[in-house]
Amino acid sequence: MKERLQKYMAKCGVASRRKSEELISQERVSVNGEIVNQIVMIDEELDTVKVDGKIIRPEEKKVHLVLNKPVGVITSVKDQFNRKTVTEILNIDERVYPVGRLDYDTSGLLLLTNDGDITYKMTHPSHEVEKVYLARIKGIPTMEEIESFKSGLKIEDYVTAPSDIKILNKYGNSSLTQITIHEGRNRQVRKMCNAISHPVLELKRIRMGQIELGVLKPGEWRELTEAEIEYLKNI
């Protein structure tokens, strides 16, 4: 389908019409490898368009969203096994990626985003963004478990990170707590309490920074808002 060259230039993010059609007059302007000094019809799937020599293309519309993924479900795109995945719970146009994972056998806060630095500031290790879960675990924790936990764990080949775990609700045999990490390691929420003795029966995430879970219900999902967009990007 053919548009004007600016009205193309715009939606590629190079200028407004207006001074789109500036840098056309201005010859620094090109269609298909020949300069152009005035406005033409384009087809953006079959034209090649340069400004200032480099080629430019439609920008990708951002999407981010925040789900709260139900158990039994794969944080991926797609799996070899079938399961279902984050992404076909999703009825929307745009490809997203899931910001970091939640294992199949826990739910909460899902980010999905097609936004590369969005992403990379929230898993990448020295931003230590604030992961908080509710976590029904077996038993209930002593105050030297408690202390334990709190000062760092031996699992495996490493020591985690301070982190904190408060005890919200006990019953019976088994409490419910609210566990905060920074870190983002495999399971690392289920080997913590397996180390303390006290493994997991349900876990959820329910915030990430100052991104929260809030009412959404499991297979829901929105769009994050415009305060929590400047956020992310802030981090």
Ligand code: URA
Second form
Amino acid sequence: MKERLQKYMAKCGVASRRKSEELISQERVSVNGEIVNQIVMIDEELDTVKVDGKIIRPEEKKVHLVLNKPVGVITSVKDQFNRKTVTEILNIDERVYPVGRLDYDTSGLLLLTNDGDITYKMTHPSHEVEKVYLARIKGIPTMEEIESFKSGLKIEDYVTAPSDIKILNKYGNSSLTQITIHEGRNRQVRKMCNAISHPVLELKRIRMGQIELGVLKPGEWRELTEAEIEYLKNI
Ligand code: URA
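Would you generate the structure of this protein in the form predicted together with uracil (URA), following the form predicted on its own above?
Let's see the whole complex now, leading with the same chain.
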């Protein structure tokens, strides 16, 4: 959509509209490489605007969300097989990207943001953000299996970092456990449970660092609170 150049400049945080008009008349602004000295209409999708030789862009509003990802939805912005994606179920105007991923068959807490710094901090291995899952697993693990789970398991070509597993409830041939890990390798919880011969039957993430899933139902989302955003920025 076309808009006046000085309005676009203000939207980009260059200066007020009034001050932007002055910059234009001082011939400090170019559109697609041509210096302009009067008000023109521009299309932000198509035109490149520079002030003093530097490209300007609209300041993007930062969005931080937590979604309860349902089972059967893919953690991606697009899917080559046309499966439903997490951004489709959000139905918002801003573009956001998932922070890390949950498997197609896993439900629960998924952060989504357009703030690259936060994505970096939350997914960088050196930050070791705690991730907590509720896992219904086949059978009931023995003390030895629990100990080996906690101290580190050999999976493919790596050994997992120390983690935690607590049995919350025992059923006939399955148990409900709470599992805490500090890494984020592909299908890690499922692989760890396979390694102790108690495959995952259902998996849900309930916490990442200080961010909790809380009462959100599958498919529901909320914006992070100021305190949660502050916490993420300070990781
Ligand atoms: N571990 C898994 O195995 N799957 C997930 O979705 C998340 C952690």
